[in-house]
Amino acid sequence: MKTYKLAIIPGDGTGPEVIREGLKVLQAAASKFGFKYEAHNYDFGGERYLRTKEVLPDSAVPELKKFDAIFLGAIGHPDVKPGILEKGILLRLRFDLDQYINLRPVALYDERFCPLKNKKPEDIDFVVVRENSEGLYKGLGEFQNKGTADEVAIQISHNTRRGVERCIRYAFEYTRQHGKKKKLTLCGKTNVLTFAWDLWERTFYEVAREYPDVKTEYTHVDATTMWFVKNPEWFDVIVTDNMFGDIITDLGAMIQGGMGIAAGGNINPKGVSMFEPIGGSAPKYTGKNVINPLAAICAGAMLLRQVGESKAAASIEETVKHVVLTKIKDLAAGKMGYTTTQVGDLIAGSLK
């Protein structure tokens, strides 16, 4: 029986609550599909930082590289200045573990929860492949004459051919294997950002020659947000840079029903990957047992698919879809008609 080593980072706020339910469902899937997992907990987050003034110990990255996958709850604490935990934990892990792909499925399970008029599940079912280690999030730049009337703030979008090409190549492979329409859209801003997006566009069409079975198209990022709202059915797989990917995936979460159902993966195809609900720590709901755990449960399904347990992953996803369609009143915290614990029980108890 295969045993997987999982690093668990419950994190802040409601993170521990949704991770608890995610692990409950993983255990049910393990029993049903014949595998095991060992969970090793790490207390990285706001409480640890407030107690020790240490964001992430030097031992963390070498230790985490030994695991099959990382399951993350949420990072963000109201008593810690914004940016400290996000940069010190989330960005550092993504960069140091070379998780250069952020994978975000956008799927509507029930039209009741879609804010768009007359859009059905078949209209909203696409995936965003976001470059996860370069661009504006690289942290390069400087101040000049800081604090004066002549102050200049420079933020650099750092894009390398290697980084861009490996992201684009991953997107083509993903489209070939999983795309429903076998269509890959490059989302950028070639008419204004003429250095970075010249590199992205040239690389995109050069790599495309190796994938004649994949249809390609280009759209500006501002047009992409417009079409997400007006014609989301046009999209299959989208590839874009770090900043644009961060923005359009939040819009994607809204049209699929909200943060309560939105899961994501930080992928290193040849190393350890990290999976999480994308909704944040939601501190105002902490300890109330009302937060929606479905995004974390779906992140657990993504984790299983990444390590090779595709049947178990599909089972979780189909069960979530069924429960959303037949049981859940609303995807928002406190409005589901069930507690956090009860939603986890519903999924774990009725795996397809």
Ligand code: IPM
Given for the second form:
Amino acid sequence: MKTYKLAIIPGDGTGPEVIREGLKVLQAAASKFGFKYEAHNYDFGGERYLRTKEVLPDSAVPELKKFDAIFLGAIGHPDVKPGILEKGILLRLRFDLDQYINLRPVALYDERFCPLKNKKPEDIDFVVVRENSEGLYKGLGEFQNKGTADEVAIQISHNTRRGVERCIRYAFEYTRQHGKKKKLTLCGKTNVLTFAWDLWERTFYEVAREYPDVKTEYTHVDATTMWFVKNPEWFDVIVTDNMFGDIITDLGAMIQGGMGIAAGGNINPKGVSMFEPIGGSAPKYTGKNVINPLAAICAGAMLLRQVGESKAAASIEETVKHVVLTKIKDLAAGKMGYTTTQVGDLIAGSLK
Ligand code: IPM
Ligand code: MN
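Next up, the form predicted in complex with the ligand. The previous block was the form predicted alone.
To see the whole picture, the full complex is given below, headed by that same chain.
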């Protein structure tokens, strides 16, 4: 029987609660589809940092490389200054494990959950391929004359041909294989950011020549946010840089019903990938058994697809859809009509 080695980082806030339900569902899928997993827990996060003053031990990255996948709950602690844990854990792992793709599906399961008027599940069903290793997130820049009236803060968007091309290639492959309309949209800002987006646009159309079966399109990022609200049905697969991807996927999460259902994968196609609910640690709901675990459960499904258990992944996704349609009142924390634990039980107990 195939056994997967999984690194589990429950993290902060409600992370452990949603990961618990995610693992419950993975276990049910494993029994049903005939595979096993070994879970190894890591206590990285705010509590550990406050206790030890160490954000991430140096052994973490080489150790994590030995796993088949990483399942992450949430990083962010109210007593730790913003940025320390995000940079020191989440971004460090994305970078050092070279997870250069951040894959974020946006799918509306039921009209009831959409804040937009008259949009149906068939209208909101697309995927954002966010570059996950470069751009503004590279952290390059400097202060000049810091603390004076002449202060200048420079923040550089660092885009390499290699980095841009591998992301764009992934997006074309993904569109060819999974795109419903076989359409790939490049989301950028060619009219203002004329260095970075010149490189992106050139690379996009060069690679496009190898994919005559994929339709291509370009939209500016500002217009993209408008179309997400007005005509989300136009999109199939979107490829964009790190910063724009960060921003548009929060909007994407809202039109699919909120953070309670939004999952993502930090993917290194040739290495170890990390899957997470994208909603954060939600400190105010911590320990109350009210947070929605469906985003973590869907992240678990993405994890299974990545390691090769695509039937199990599809089964979880189908079951989530069914349970959401027939049972869940609202996707927001505390309004589901069930506790966190009960939602996990509902999915694990009725896998399709
Ligand atoms: C996300 C988050 C992170 C990001 C933060 C927590 C560093 O917002 O995963 O989208 O900006 O990438
Ligand atoms: Mn974000």
